[in-house]
Each structure stands twice: as C-alpha cells, then as structure tokens.
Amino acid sequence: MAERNIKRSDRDGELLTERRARLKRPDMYMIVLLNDDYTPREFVVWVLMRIFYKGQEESTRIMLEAHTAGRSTVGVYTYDVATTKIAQVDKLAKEYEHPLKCILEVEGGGEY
C-alpha cells in the first residue's frame, strides 16, 4: 500500500499533513488449460462452458488451441477466483475419470 502526503492548513494557518493510503490492485492470475491425449474434446468444451461461462464457440476455440499448441489461456482472475475454478475443474475431471488439468500462472510471470 503506497501512501501520499496531502498538505493543507488549519484555521490558525498552521500546515497540517494528512496521509492517504493508496490501494494496490490485486495480482491477477491466468488459468491455463493443458492438453492431454485422453480427455474427450466434448468434455473439455462442456467444462469450459459450465465453469468458466464461455460460449460454445469460445470454448471450442480454447480447446482446439490447447490441443494444437499444448496449452491455452482460459482467463485471468484474482487468486481466490482462479484457485476456486481450478478446484472445480479438478473435481469434475475426477468425477468423470478424465486427466484434464488446468494450472495457475501469475499474469506476465511464471507458474504459481
């Protein structure tokens, strides 16, 4: 949290210093979908639509990008939202016995 000083005068003309805290934006995290050779494409698209609220077309594009490039960015979220969504993906993948995997990366940085 950064602070900045604001100077103003009181009724007697004395100089007062007031400190105002500047709020820092939260760090953002990318959720990256990893390709595997076993999870059905239809399941991946369904998960993207159900957990990330992506449309059919965008979900298909993300799935195909992961399939051809090995990975695809699903979205950028705050840490709490990102970890919750990854946990939801893991839960559905286990429930349906698929090895689907998403990872968390600091936006502009490496894997977290």
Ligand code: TYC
Contents of the next structure:
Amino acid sequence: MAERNIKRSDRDGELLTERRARLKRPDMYMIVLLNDDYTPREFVVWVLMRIFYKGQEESTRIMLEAHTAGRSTVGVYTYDVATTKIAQVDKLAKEYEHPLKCILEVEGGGEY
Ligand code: TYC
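Now show me the form predicted together with L-tyrosinamide; what you just gave was the form predicted on its own.
Everything in the complex follows now, all chains and molecules, and the chain you saw is the first one.
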C-alpha cells in the first residue's frame, strides 16, 4: 500500500511537471507587420522608425517586404514589450485613420 502511494505520487509529480512545461508562456514573440491596400508607405516607415527604433533603410526594407509578400517580421520581443508596441501601433493607426496592423506570433507557432 505504502509502495503504491509512493508510485502514484511519483507519477503525479511527473504529470504536473509535464503540464507546467506545456502551459508555460513562451519567452519570446515575433511581431509581424501585415500589408493592406490603404496605409501610405511613408506612414508605415514612420511607424517602424518611431515605435520600433528601426533606421530609415531597415524600415523601408520591412515595409516593402510586407507590401510585396503580404507580411514581414519586424522583430522578436518579450511578451510585455511586444504587446506594448502593438498597442502603440494600433493607437497611431487609429489616430491617423489607417488600417495598419501588426500581429503577435509565437516562434514556430501560430497567431497569438
Ligand atoms: N500596400 C500599401 C500601399 O500600397 C503600403 C503598405 C506597406 C501598407 C506595408 C502596409 O504593412 C504595410 N499603400
């Protein structure tokens, strides 16, 4: 009986560890810029420079990649930094009435 209990608690311990590993929030998130038909190119470049601290050349490259391929990775950030930046982009886009959108993706996963 004692042995069974020990075995069961060992097994429970394993399950808990596995579950915790599965539910742990990923450390890093990718911000992906999405293309649309309406946002002016200069506005996209301005947002990339202002919110993501990218240089003019890098911002233009990211904007053009999104424009031609539909999407472009802006960078990889912690959850808090990524969600803050996305909120800042949403706020600017709303203020200037452009449909510009960035999304969060877990590396190797889908949209978060
Ligand atoms: N496609 C937009 C245009 O032609 C420009 C644009 C580029 C919009 C990148 C969004 O993420 C974007 N005006």
